[in-house]
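Only one chain is shown below, in C-alpha cells, and it's the form predicted on its own.
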Amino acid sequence: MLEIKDLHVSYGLVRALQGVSLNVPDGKLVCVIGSNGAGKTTLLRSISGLLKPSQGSIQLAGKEELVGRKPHMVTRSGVAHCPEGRRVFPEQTVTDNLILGAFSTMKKTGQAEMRKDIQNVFTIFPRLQERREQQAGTLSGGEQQMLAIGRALMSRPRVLLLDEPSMGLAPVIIDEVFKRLAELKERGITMLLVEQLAFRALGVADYGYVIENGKIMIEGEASKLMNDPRVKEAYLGGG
C-alpha cells in the first residue's frame, strides 16, 4: 500500500533521513522504533507532505507518487497523519473535532456518511461518545489521543500514520490506546506507527523497522524483533 524508497531528508546541513526504504502492506500494521532524534517523526512528516525530501520516492498503492504533493493533497490521496502531541482543537467539542477530520472527504461522501463515520469512531472509542459535547481541551491526555486518532479516521484513510501515541500518557492509558490500535488492525486498517516504547509497538505490529541516525538498521517480523538480541539490548531492557 505504501512504499518508500531511498528517502533523504535534511534540515540545513543535518541529514535527518539517509536512504530510508520501507514497505507498509495493505491491511498490516508496521512499526518504526528508535530513540529520540533517530528520524521517526521526520519520516512521517515527509510522507504527509510537511517536509520535502531531497531524494527518494513515496508511492501509495504502487502508482501515486506523494513526494512533491502539498499536505492537503496527500490527505485527499488517502493518507491521514495523527501527529505527535495529539494537537486537537481545544476550544471545539469532540464532535466538532471529528467533523473537521472529515473535511477532505465530506464533499464526496455527504453528511449522512459523515454521521455514520462519527458513530463508527464512537464505537471504537466509547469514551468519546460520552464526551461528545465536551470541549477537547478539557479532555484527559488519553481521551485527547483517542480523539486525535478518531479525527484521523474520519478522512477514511487508506493509510493511517501514528506518531508516538503513547507520549505523555500513564501506563494504564497506554494499555487502552494500544488495545484500540489492535482493534483497528483487526478491522484491516493499514497503519504505520512510530513509537519510542519498542515493546508496545512490536507487541501490536506485524512487521518492524529499527531506525538510528536516519538509517534503517534492522528490520523483520515484529515477533522476531522482540527476540533479536540487538533489539532487546538497545530497546527492551536487556539481552
Second form
Amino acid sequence: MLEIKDLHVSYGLVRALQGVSLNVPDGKLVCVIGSNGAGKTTLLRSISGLLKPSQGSIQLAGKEELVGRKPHMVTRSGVAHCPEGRRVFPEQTVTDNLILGAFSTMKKTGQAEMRKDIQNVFTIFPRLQERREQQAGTLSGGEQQMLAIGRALMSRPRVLLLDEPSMGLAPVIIDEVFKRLAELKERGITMLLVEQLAFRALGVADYGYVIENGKIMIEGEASKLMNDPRVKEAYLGGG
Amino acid sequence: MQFTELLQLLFSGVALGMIYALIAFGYNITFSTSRTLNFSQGDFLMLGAFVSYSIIGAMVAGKRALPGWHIFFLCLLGAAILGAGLAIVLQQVAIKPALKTGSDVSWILATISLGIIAKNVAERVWTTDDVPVRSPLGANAWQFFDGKLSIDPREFMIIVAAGLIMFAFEIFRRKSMLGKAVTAVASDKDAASLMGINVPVVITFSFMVSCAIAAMGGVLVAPLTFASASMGALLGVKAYAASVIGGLQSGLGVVVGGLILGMSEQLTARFISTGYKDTPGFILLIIILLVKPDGLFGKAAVKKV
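How about the form predicted in complex with its partner chain, since we already have the form predicted on its own?
In what comes next, the whole complex appears, and the chain from above leads the way.
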C-alpha cells in the first residue's frame, strides 16, 4: 500500500533521514522503532507532506507519488496522519474535531455517511461519546489520543500513520491505546506506527523496522525482532 | 443630569463602540488564522461608505427621499463584495509574501500603504469633501417619555446591524464546515492541513470576511458621520486599540474592548471635555499593555501534553 524508497530529508545541514526504505503492505500494521531523535517523526512528516524530502520516493498503492504534494493533498489521497503530541483542536468540541477529520471526504460521502462514521468512532472509543460536547482541550491525555486516532479514521484512510501514541501517557492508558490499535488491525486498517516503546509496538505489529540516526538498521517479522538480541540490547526494558 | 440623558449617552457610546467592535472583529478573524492583520481595515470601511453613497445617489430619485430597505441591503451587499474582492488583492500583495519570509515589518507597512492608496483613489474617484449619506430610517430622533429620551435611529441601526453581522459570523464559525476549518487553522495550522484543509485558501477567506465586514461597517456609519476619504484612518487605529484592550485573540474580547472605548469617549466628552474624549481609552490601553498584555479576554491556550 505504501512504499518508501531511499528517502533523504535534511534540516539545514542536519541529515535527519539518510536513505530510508520501507514497505507497508495492505492490511498490515508495520512499526518503526527507535530512540528519540532517530528520525521517526521526520519520516511520518515527510510522508504526509509537512516536510520536503531532498531525495527519494513515496508511492501510494504502487502508482501515486506523494513526494511534492502539499499536506492537504496527501490527506485527500487517503493518508491520515495522527501527529506526535496528538494535536487535537483544543477549543473545539470532540464532535467538531471528528467532523474536521472528515473535511477531505465530506463532499464525496455526504452528511449521512459522516454521521455514521462518527458513530463508528464512538463504538471504537466509547469514552469519546460520553464527552462529545466537551472541548477537546479539557480531555485527559489518553482521551485526547483516542480522539486524535478517531479524527484520523474519519477520513476513511487507506493508510493510517501513527506518531508515538504512547507519548506522555500512564502505563494503564498505554495498554488501552495498544488494545485499540490491535482492534483497528482486526478491522483491516493499514497502519504505520512509529514508537519509542519498542516491545509494545512489536507486540501489535506484523513487521518492524529499527531506525537509528536516520537509517534503518534492522528489519524483520515483529515476532522475530522481539527476540533479536540486538533489539533486546538496545531496548532493554523498553516497554 | 437626568437618568435619561445618561441613558442616551450610553446608547451613543454603544453605537460608536459597535463600529470599533465591527472593525476589531475583522482584526480578530485574520489575526487568529494568520497572525497578521490588515491595518487598512479603516479604509475598507471608508470604501464601503462611498459605495453606499454612490448606490443611493444612483438609485434614489430626489435629494431628500429616504432609501428603501432593498437599497440599503444592496449597499451592504455591494460593500461586502468590493471589500472581499479587494481583500484578495491585499492578501496576495501584502500578506502572502510576508508570511513566506516571516517578516512582521513588511505586512504592517504593506497594509498601511495599501490603505493610503485606497484613500487617494477614493479622493480621485469620489470627492475630497465630506458627503452626506441617507439612512433608510431617516435622521429624525425617536422620542420616548414625552421627549425626555431621544434615540438616534442611525445609532440604533448601527447597534442592531453590527450585532447581527457579528452574530451571523459566529454561527457560521460554529456550525458550518468552512467555519470549523477557520477555527482549526486558527488553533493549529499543521494539524489543520493534515485534515485535508487547504490552509492558504482558508487564510485568504478570512481576509475576505474581515474586509467585507469592515466595508459593511462603512455603510452603517456613513449616515451618522458622513462619508469622507479620511474617515477610515482614525477609526482603524481606535478599533486596533479596542482589540488590544479586549484581547486580539478573543472574538468576545474585541467586542467588549470596542464598547469600553466607545462609552468612555462619550462619557468623557460629556462630563470632562470633548477635547479629552480619547484620553481615558488610551490610558486604559496603556494600563492593559502593562498589566495584562494579552488583553482583558486574552487567554493562555488550553493545552495538555
